[in-house]
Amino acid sequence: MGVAALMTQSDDVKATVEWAEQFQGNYRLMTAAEKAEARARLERRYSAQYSKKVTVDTSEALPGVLMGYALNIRKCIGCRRCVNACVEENNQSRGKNPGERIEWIQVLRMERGEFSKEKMNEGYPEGLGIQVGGNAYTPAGQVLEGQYHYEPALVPEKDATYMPIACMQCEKPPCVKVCPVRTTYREADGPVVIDYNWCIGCRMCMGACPYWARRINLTTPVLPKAEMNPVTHYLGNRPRMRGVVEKCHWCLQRTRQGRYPACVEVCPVGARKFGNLLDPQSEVSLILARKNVFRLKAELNTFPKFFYFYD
């Protein structure tokens, strides 16, 4: 369509815009004028596509800010309001067919349990001479292997605990190291972002991420016009294409305007906190100084800026 439009000098806005997008440079290497041009192109196309005025923010990293996130693991009730708010805020695909539903946040439901000395010699299965540990077939503590498609009538459930996970915004992100086209990188204020136009869908970043935080659009994203959030950021929640990878970016369209991420705002128990790690009086800094804090898979030395804590 784009080639045809170019060859015929067509006035078809959609065709010429798509053609221009194919040849735009990597976002990090664009001049200010090129960024402004790309922004205007996208705003025209999205506004026409979704029948509403769509804005594409290009705000740069905030000086003196290093974003950080903290989550009180004991307060989470597994309601998954954060998941739904994230989908709505960040224009994630919400179709019903396989591959059409994308969620950046996963809330793992894990059974509570304990190791029991009394079960040590029970073994399983009995009578066959095959012995395994007596605790092997009952819940034995909280591990990072849980359900995330649970649908209880009420939460929190008895004998269950919940572990939300998403992109950890690593200081040394493995996903950045493996990207062959340098489409993903860490911004100066902390979040790891993706230039969707340069993503080739090779999924090497997905394989490198130890936190299962990245998603690929295997199909054309399903985003109804009425549900599309028109307030977007170029490196954030603007609509994605088929075949590109996406992930949490701490709601750049919000946080660079002084707002909380959507998941923080919607949490009914106040389990989620967000702030500037360089400000010793920020909510997150005070939590790091005073609470019991841990990071997932700290032994991998990826240095997440997503911290878990408990009172």
The other form holds:
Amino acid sequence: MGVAALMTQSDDVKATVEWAEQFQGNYRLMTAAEKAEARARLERRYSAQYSKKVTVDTSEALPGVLMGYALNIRKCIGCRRCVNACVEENNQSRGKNPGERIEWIQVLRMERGEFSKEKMNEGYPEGLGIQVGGNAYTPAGQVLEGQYHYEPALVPEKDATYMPIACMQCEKPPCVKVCPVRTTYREADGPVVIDYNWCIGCRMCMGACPYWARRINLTTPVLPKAEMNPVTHYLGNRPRMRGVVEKCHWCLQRTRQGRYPACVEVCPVGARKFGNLLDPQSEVSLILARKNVFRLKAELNTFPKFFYFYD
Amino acid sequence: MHTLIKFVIDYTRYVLKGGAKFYAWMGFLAVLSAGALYGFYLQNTEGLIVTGLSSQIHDGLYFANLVFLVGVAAGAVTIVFPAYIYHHKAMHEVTVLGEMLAISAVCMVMLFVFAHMGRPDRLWHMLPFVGIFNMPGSMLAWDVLVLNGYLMLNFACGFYYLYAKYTGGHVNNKIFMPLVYTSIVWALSIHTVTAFLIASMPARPMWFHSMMPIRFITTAFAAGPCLIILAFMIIRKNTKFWIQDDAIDVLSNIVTWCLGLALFLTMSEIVVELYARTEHANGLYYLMFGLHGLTRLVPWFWSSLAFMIIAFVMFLMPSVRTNYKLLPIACVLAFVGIWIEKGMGLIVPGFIPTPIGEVIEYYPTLIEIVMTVGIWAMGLFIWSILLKGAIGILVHDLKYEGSDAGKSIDFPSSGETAASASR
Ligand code: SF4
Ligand code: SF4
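After the form predicted alone, can we look at the form predicted in complex with the partner chain?
Below is the entire complex, every chain and molecule, led by the chain shown above.
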């Protein structure tokens, strides 16, 4: 790759830096000096590539912090602003062709369903007089396949409810367990991150994730210069390369600096809450203490730090 | 040392010369392999976007072939086991051919790994010492370990035996037998670990059951010997080396019962999953009947089942099993049936629906098909080279100069004499 880059890219900074990146070690195991070097290298390359001053944050987990997220399922109106804010904030690929657009958040649309008198006697096996079914063929509160790329004119729709999902930042993340080269790991303050430079693109983690939270960069991400967000974190939203896996990291570039994730900030109805689970006075802690809370797929023992609640 | 160098040189020389048929065959494979190289090039310049893969269905034809070929590699043990545990004489003479199959199958697996990876240029991250190995957590790390171990074991066993034959010396059983026994157990381990690789993910309900390893082993021990029987037929036709009927019969017996078991296990799974028809059965249901009007895999499933059942019935009938005109047909049916079952019938529907319930279809692109065919061609290329040399040594065309290896046994040249000689 490095050789190829050297030969095909006219952009010298990019080529030489990629060449050096090719041989760098696993980020987690780098010394402070190596990290600083890697950071400087990246800042140089990105700045040249996107023609603006790009910063690559390398701040570590803050002691005494365990990030947590809560989402009010009653409030979500399915406007998908969080999805778009996330794409913009985190430098996701935004091409038009299939495989070129990457979204970390999905807002699942769920049918309200209906039960009707006419169907009282329906069922199968047809005509045998044994009823197994009846009305149960219209879904209620069920995700209909492929229904998260919807673009309704008006939200919320009358016959639908919404269930936003993204990476749950599991406490026992199956994706981390299966990674053969320890590219993806859990940071001390909670989020599960990926060292994009170390990922070999084997996609084991994608198979293991029960929440379908990971995406593979099938091609070089489409990221127009003007739209690139120059405030980045090494383990967060820095531009990715082809062939690696990426996912939500709770906006490390923001949250490690005391800000909210982009999706929390943008939500027009305030359905999304974020905070420190170790601080009993934080918003999420108060929600956990007072509201009706549940997690998705609890039976899989992944212990998400992403909680759903309703009041 | 000198002998060893001589061995390598002689071996290479012997392999390089052959008849027109041999050159045509190798040339044909080389052309197909060139296609794969072009595919590699495209994938590494354009990315995996040239394949039919997506974030939903991120493992496809490559992964399926990888899984299948691990089974073929493990299947080589169906020769080694009877030869060394039951001291089956006819098998003993051909064990080394099975080992050569194992070597080439593992090579193909490695090539498919390269094709499958998003960043094959970073595979060095998996090397011990320079990279990091996620042991014991990652099943893929274990898989890499057992596969490489198996490759080395078979290489050691196979070539040690050939070298001994070449020099006319004797095989030192103190070194050789422990290696053979290890390789027998190891063969089971490679396919078991591959089964665990996919069965250990609760996120994929279709794979998440403990029957997976045994299903893998039974299909492997049917597909592997099928391929070996076919190869034996070809070898009998085209070389001086006569493989005894007895060896083929043992193999077809093994295929019969492993295939039967595989069908039984498939049936069990279908009954358990589809009777209750929970959400977890969606993958299987999609495979068998389609889901939400999407039915691309349905013909694959039923054709695979039909192939396997027809093959099983054929194998059950002694008149077919011992009829060497019909036997290859049964073998091809079983082999293709299992190949479909492992690929389009197991890997792909594992991703449909996705964990969030999305139903998306996958179909390999032309590039993927070219790559797959090409990698198979590379594997057959390697296998042909290995077999040619091995047979050369076994029939004493290829021997250390001055050794009297050739004089010890005289090989009968026709089927009749071989059969009567063995009785
Ligand atoms: S939701 Fe998926 S990607 Fe996120 S931590 Fe859990 S298993 Fe990993
Ligand atoms: S795709 Fe990357 S992060 Fe995922 S398991 Fe493979 S190496 Fe690890």
